[in-house]
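Just one chain is shown here, as C-alpha cells, and it is the form predicted alone.
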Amino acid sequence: MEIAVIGSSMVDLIAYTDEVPKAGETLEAKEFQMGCGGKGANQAVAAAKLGAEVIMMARVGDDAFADNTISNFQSYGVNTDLVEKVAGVSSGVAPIWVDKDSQNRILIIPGANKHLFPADIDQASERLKGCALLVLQLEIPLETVYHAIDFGNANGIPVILNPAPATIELDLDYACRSDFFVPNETELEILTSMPVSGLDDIRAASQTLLAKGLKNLIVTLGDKGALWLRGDEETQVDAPVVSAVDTTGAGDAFIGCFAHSYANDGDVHQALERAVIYASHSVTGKGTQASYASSEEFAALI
C-alpha cells in the first residue's frame, strides 16, 4: 500500500559558515552545497529509502530546478504521477545556513508550492484513495491541508499532520481531525503561545493543545528524542548519542520513517522508537535527503 505525501517541494542551497553575516556584512562560507529538499519532499523520500511505496503530490516551477526535482524523486524510487509543473512560476527554493554549532537558518521561498489547489486532490481522488496514509505539512496552502485532512476522514485514510512550519493561522478544529499531530518544540511553542524549557513546560503546552481534541500528539525533541501524549498517556523515547554535524531535516527524518513504520504494521510505539534513531543518525551527516539512511543500512543501525 501506499503512502502519499501531499506537500513541498524545494531546492535547497545550503552555506556552512562559522559565523552568520549581520546587517551590512560580508563573510566568506567554508562550504557550498545544492540539494533537493522541501519538507514533504524530504518526507517522501525519508519513506521511500526505507522501502516504502511513496507517491508524492506537489507543484514545480517551469524553470531549470523543476525536472532535477523530479528526477531526484524517481532516483530514490518516489512516484512522480501527481508532481507537476506550474507555468510562469518558479519552482520551490530554500537558502539555509548551518553554522559552527550545527544550527541552521532557513529562509522559504515558496513558488510554485503555492499552486497546490483543493481541486488538485478532488482531481487525484481516485488514485489517492487506494493509499494507506496521507502525509501533510505546512508549505502548501492551508485550504489544501485542510481538504486532505477531509478527504482522508471520508476515506477512512490515516493522517499524519506535520504543522511546519507553524502558523498561528493553523485551524486547530483540522489539526484535531488528523489521527497524528507531529510539531517540534519550536512549532509547539508557536502553536500554543506557552514557553517549551523543559518537559514539564513541553508538557503544559502540550495538554492545552490534547484539550481541543488532539487524538495522538508527538513532540519530537531534537537530541532529547520525543514525547508521544494521548488522552492521560504519556510514552517518551530517548535519542542515541550522536555527533551532529547538520541538523536540517531531521523532523523530516522523523516523520518519514514514522510514516514507513506505522503503515506497515499499526505499531506506534515501534515506529517512534525508530523514528528516533532514523532522525538522530541523520544530523551526522551534511545535508537532508543525502543524510538519510538506505533501508539496508538503518537495518544496521537497529
Second form
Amino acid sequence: MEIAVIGSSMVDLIAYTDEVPKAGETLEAKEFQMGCGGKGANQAVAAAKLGAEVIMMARVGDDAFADNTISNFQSYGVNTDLVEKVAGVSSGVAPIWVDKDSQNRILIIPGANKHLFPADIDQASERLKGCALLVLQLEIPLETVYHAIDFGNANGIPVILNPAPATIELDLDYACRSDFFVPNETELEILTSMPVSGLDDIRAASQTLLAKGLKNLIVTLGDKGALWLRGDEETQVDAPVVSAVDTTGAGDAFIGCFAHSYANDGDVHQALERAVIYASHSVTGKGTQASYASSEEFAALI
Ligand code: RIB
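Let's compare: the form predicted alone is above, so bring in the form predicted together with alpha-D-ribofuranose.
Below, the chain from earlier opens the complete complex, with every other chain and molecule after it.
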C-alpha cells in the first residue's frame, strides 16, 4: 500500500523570535534551526515516520542542499527514486519566523520545485500506477497538480489535495476532482473569497466547493480540530489541549497521518481522529519533520 507524495521539498531556515522586524529594523532573535521541510516532504516524512511505505516525487537543485535533502528522505525510509536534481537552479528554501505565540510566518523561494512538470508524471506513470494514494499540495506548478489529479482519477487512485499555500489561481473545478480536499480555515477563505469566522461561515464557504461535486472536504481548524463535510453530512473532530511551542508544519503532520491511516484501512473517521491527535502533538516540538512523532511515540499517544 504505497503512498505517492508528488510535491515540494524545501530547506527550512527557522528563526525563533519574540518580535518580527519592521522595515528598516534589525532585531536579535532567540534561536535558529535549520531543517528539511517543504509541505510535500513534510507530509511524506510524517506518513513514513508512522510506518507508511512512501515514494516522493520532487525536484531539488544542484546545490549543497540537494544531497542532504535526499539523504534526509532516505533516513526516514522514503523512497527517492523519483527525486531528481535540476541543473542550474537552487533547491527550495523557506525562511520562517516563529513568534512568541508559537505562530509562524513563512516565505518560500521555490527554486527547483518549479521544475516538476506534467510530463514527469507521464514518465513515471508505470511506477505511480501501483500506488494506493496520491498526495498533492500547491508548492509545485499548478499544471502538474492538475495532471496528477487527472492521473489519479484515470487510474482509480484516490487523491488528497492540500491546497497550501492557497492561491486564487487554483482552478476550483479541477481541485474538486480530488477525493479529499483539505484546506485550513485561511486557505478556505482565500480560495472561496468568503468569510470563515465561525462554523456557520465555514459551512457556507464549504458548500460552494461541495456544490462543484467535491466528495470530501476536510477543513483543519488548528486547536479546534477538523471538520469533515460530504453531501449533507458533517463530522467534527475535536483536538486535544496541548501546549504549543511551534505550529510550523502541523498541517503537514495532519495530512501525512491522515494519508497513512486512510491508505491502511479506508476508514476516514478514524484517519481524521488520528490526524488531529498527530498534528496537535507536532506543535509541542520545534521544527517541522523533527517535531513529528514516530509510530511508537504515536501509539503511546493514542
Ligand atoms: O507547512 C510548513 C512548510 O511550509 C515548511 O516546512 C516550509 O518549507 C513551507 O513549505
